[in-house]
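Here's a solo chain for you in structure tokens, the form predicted alone.
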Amino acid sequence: MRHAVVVGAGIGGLTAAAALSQRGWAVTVLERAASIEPVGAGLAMAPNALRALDVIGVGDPVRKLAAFQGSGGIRTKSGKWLSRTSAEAAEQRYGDPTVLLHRAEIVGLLAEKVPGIELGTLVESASEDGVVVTSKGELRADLVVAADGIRSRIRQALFPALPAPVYAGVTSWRFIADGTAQPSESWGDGQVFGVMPLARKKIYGYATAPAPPGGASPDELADLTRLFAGWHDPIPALLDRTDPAKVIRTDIHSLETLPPAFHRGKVALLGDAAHAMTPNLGQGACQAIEDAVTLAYTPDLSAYSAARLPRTTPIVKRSRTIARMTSWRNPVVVGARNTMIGLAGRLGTTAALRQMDAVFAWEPPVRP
């Protein structure tokens, strides 16, 4: 039997090693932190996503664990709608609309479907002929996936020349409260305020601000409460309920520079390892759960690469694009921007969704 060895325990490792081991692969799975328990707050799984867990058997319940998200769009720091969106349009298009839930629920619904998950395990080294040296020994694999996110100590080995990732210029937060409200995401200068609703009278909650990178501060919340001070309801309130101990604050960074293949010898990247993005367009983890499949049904390494390299490279760059135009804040250029998402806007949720067509319409490798 063929086995594999996946370094990390994130959303893409664990649904590599869920397709792995439908397809026959003997799979360990290594993880350096002492528990599988996820960093975070809430996560959109868009139609592509949804149809890449499909082959998995994980669509269906992250359907019935998430959030249906209604009209929403983009706003100005004052409450203006520049543009809308309609899930119902999104589900008439493509199958299925963008959902979010809480990350540790995907999580959990992923590692039910992986065989075991080896905690506490540092990978020191994974070379190019299958051989992983760990904190806990050797270990010799016919595939190995660096799933071990954007500061990858396996992609710098394999590709020492590769630029580090780059700060995107600003610092989130992220955190979950209780109550209702529509979702959108606010647009002011140079900061972004984003609310989406979750299931049982959840809101996941997250903001974006320029601040120099690596800062903090003992309370972020009183941070968010400063900078977002006169924005349109129901930011003020959402703020009010939250509690300060939840907010996770994260500098933003991405990979300007991919590396020229996602392999090496035996070795695959996978997710942020291989096209750490921004996450303005809300497809780190849904480009991971993309990969994995792909990894898993494709014949060899060379076909993952030339299948998932020229996938990812535009997503990355879009996403980056759109980070920029967030962080602008010249009055004249904001007003600017503002102008053309209006403008666009006009032109009706069709004309929006059309947009997205080179994300969302993507296909898995097979059917479920």
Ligand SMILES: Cc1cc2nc3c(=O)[nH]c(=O)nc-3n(C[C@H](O)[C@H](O)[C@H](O)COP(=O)(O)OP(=O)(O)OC[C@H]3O[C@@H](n4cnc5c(N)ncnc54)[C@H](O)[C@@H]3O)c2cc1C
Second form
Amino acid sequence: MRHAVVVGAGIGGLTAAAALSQRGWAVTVLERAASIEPVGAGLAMAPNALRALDVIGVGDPVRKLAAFQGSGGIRTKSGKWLSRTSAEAAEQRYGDPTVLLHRAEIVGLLAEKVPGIELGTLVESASEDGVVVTSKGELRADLVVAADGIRSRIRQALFPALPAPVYAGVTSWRFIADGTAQPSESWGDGQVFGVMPLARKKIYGYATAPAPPGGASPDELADLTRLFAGWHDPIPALLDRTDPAKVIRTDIHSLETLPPAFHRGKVALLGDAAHAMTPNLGQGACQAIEDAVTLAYTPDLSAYSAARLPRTTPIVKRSRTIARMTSWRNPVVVGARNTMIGLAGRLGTTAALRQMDAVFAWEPPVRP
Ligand SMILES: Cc1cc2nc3c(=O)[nH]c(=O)nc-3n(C[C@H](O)[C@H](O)[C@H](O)COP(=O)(O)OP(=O)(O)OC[C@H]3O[C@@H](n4cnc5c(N)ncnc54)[C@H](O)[C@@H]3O)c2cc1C
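Now that we've seen the form predicted alone, could you pull up the form predicted together with the named molecule?
Following is the full complex, with the preceding chain placed first.
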């Protein structure tokens, strides 16, 4: 039986382990953390990711746990709608709308499909010939899946000349609070605030704003409340009822230059290890899931790289472009940006959706 070692039990690693097990591989998952409890709050799963999850039987359980979003869109900080989206139109066009759920819920569903995870196991190195050295000993594998995240030490060892991830100039905050709301993402002059309903009367809130890297505050919620004071309803009220202990702050980094291939010898790079992107398109985990399913169904690693490098490169670039647009602060530039989005928004939801075809209409290598 062929043996795969998967490094990292994030969404990418777990999906790869599930897909490879389904294909008859013996799989060992190595995770340095003591638990797979993820850092994060909500997570958007787009139609392309749901189609990939269907291949491993996790699409429907995700749909069941997720909230159907209804209509939403992009707003200004005063609440004026610039463009609208429609979940019904997305469902008609792609078979599913984008759905939102707790990050821990999708991690739990994926873990159920994985035979076992060796927690508390740090991978120190993995070589092209399939030798993996860990804090607990050495393993030999026919395939090593490097799903070890944005700071991947395996990527660094395989592609030492590749520049490190770059700070996007903004930090992010995420939290979950009680309540219901219409989904929206509001853009100010440098800041963004997203309000996304989850199932069971919960709201996933997220925000980004320019900040020096590595910052932290003793009271992140107080900072958020100050930053977004005067923004439209329900933002201030939502922050008022948020538990300060639940606010997670993460600086946003991305890979400006992707590796020349997503494999070397017997090692495949996957997820953020291969193509860490800013979160503006909500595609980082979705692309990790696509990678994983593609990897399990491609005949060899050259075919995997050939499929995934051209697929993810424009998505990383597009996410970065949106990150730049949302961090503009000059009022004239912000006004012009909002006018442009407003004009495009007048073309209607179908025109807006069509722009997402290249991302959302992706087909997995097999349909269940
Ligand atoms: C604010 C924010 C919001 C986001 N929102 C969305 C969204 O709505 N939708 C979406 O699709 N994406 C979103 N993303 C992106 C998404 O979170 C990531 O792309 C995704 O989690 C990457 O998964 P991964 O499995 O590749 O890496 P990770 O989740 O980083 O997992 C890597 C795992 O490897 C382990 N590991 C690392 N090194 C080693 C080692 N040496 N030995 C053993 N284990 C190791 C780590 O402990 C970790 O468990 C968002 C990101 C941010 C920052």
